[in-house]
Amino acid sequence: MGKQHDRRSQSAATVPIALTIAGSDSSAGAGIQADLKTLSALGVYGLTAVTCIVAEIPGKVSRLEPANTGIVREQIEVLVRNFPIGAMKTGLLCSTAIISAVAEAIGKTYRTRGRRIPLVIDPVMIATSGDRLLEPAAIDAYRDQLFPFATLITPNLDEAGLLLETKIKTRKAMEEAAEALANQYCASILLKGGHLQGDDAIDLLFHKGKLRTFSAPFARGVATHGTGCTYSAAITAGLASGLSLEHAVQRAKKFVTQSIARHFKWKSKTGKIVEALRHSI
């Protein structure tokens, strides 16, 4: 019995841990719910710091309620004090105050621990519809307060264009934008090119001065949400598990592609088709 207990203890101690700092999605297709499903599927124990509560279904947000900045900071600080966190990620940070609170808490943990925890920032600034989700002051808070802590920033084309004040419509422009963002923010950049026209969904990683391409067939006719959350969570899972950044991105690209291909589909009471990712391997 003693030997069995020792084996269980050793097994539990080796489970990697990751923290997601994001909003709660009531439909569970995005946000912390998608992050937890992804982390669990990839063998990582997920912790959460909730930044806001969102009442939504795929394609429609009914209401968004920000959390108090004090509770956002406390969630992060108490978790970092008590868990051996291997990596962290951010998702929806819905206001300037929330972004500042997250940056303050992360900065405090780094000063207290004396080392940085790998941080993946998914800068949720623009909705799939093209609508801007944050006011200009919040985007400045990302730039000035949070990006300096980033290991990896994962903008889509619209978000990268907003940060660089330009339009990105070609592969060549993507390459230039990824390098420009990496130089500007002193972090690795994963520029997601899913909005470019073509048969493949192409993402570019600019890391340690080199550009690498990750490509997968573009899944058409699938109306899901939460792909960005799933992608960044899968990368975070890889980093928490000790993978190199390039390997973590490679595995995450495969995971999110499979999640889209194997998506769920239901018919609502109104007859509308509702779809969601299948977060599994």
Ligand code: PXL
Given for the second form:
Amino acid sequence: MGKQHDRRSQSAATVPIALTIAGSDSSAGAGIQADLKTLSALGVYGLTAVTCIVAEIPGKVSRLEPANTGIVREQIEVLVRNFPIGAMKTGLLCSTAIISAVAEAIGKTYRTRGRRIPLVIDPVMIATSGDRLLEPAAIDAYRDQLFPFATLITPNLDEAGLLLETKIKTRKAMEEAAEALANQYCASILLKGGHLQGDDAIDLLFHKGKLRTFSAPFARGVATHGTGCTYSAAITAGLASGLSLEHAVQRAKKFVTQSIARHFKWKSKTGKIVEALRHSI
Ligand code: PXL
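Can I have the other form now, the form predicted in complex with this ligand, not the form predicted alone?
Full assembly next; the chain just shown is listed first.
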């Protein structure tokens, strides 16, 4: 009996479930592919609702095609009706129409289930390569339709700057921005500082009226495509597993830092060295 029984009872054990609502990145470093690898590495069963398909290689987006809003809504609704989802996240939503469809599906879910599922919103607007991923008018749809459902919003400095219509250039400005966003949207805010502060990648969490700092040595010279997706997926994994928000962010920061440090590397067909995150613990 021994081993076989152990294996069977292990597979029958309940597993936390999380849903990612995001775009497909053909190069698999970001988007729904990064989310699934992250959820899997952290012991969470990942469900997906695809919002758009992006043809890209690291550093260059060549085409983005949105999914139709009916199929975006349907994916979310069938999943929420049938799986005990512990937490969910949104990534690239790319247009006003898709943000509205996602907000509608999530709103409907809350009305029928009678309780909220913790929601992490990564307001993806611009790719690491600098390519614009969200139509400019869609920022209002985020503000008015989706943010009201958020547990946590995870902007980087550029995204927070676009939301607040300002430039964030100092640590003090970061603190003010995190608090302002939390007050405006009645959600917790994780403001990702990237390389603003010298040698450390510093993030600020504004949660329940308190500011907390998470920092890690900044990895210089490593391609970081997909870190935002990985970070928010790792936080979502933590919430689905029953961690507090602070603990989920702390573990996720460590996970992203390790995924960067242990990155994969290969030579592309043009001879350029390509790097990609290794999603592992
Ligand atoms: O890293 C942002 C991002 C998110 N989602 C998808 C992407 C990208 C960046 O390229 O392709 C699908």
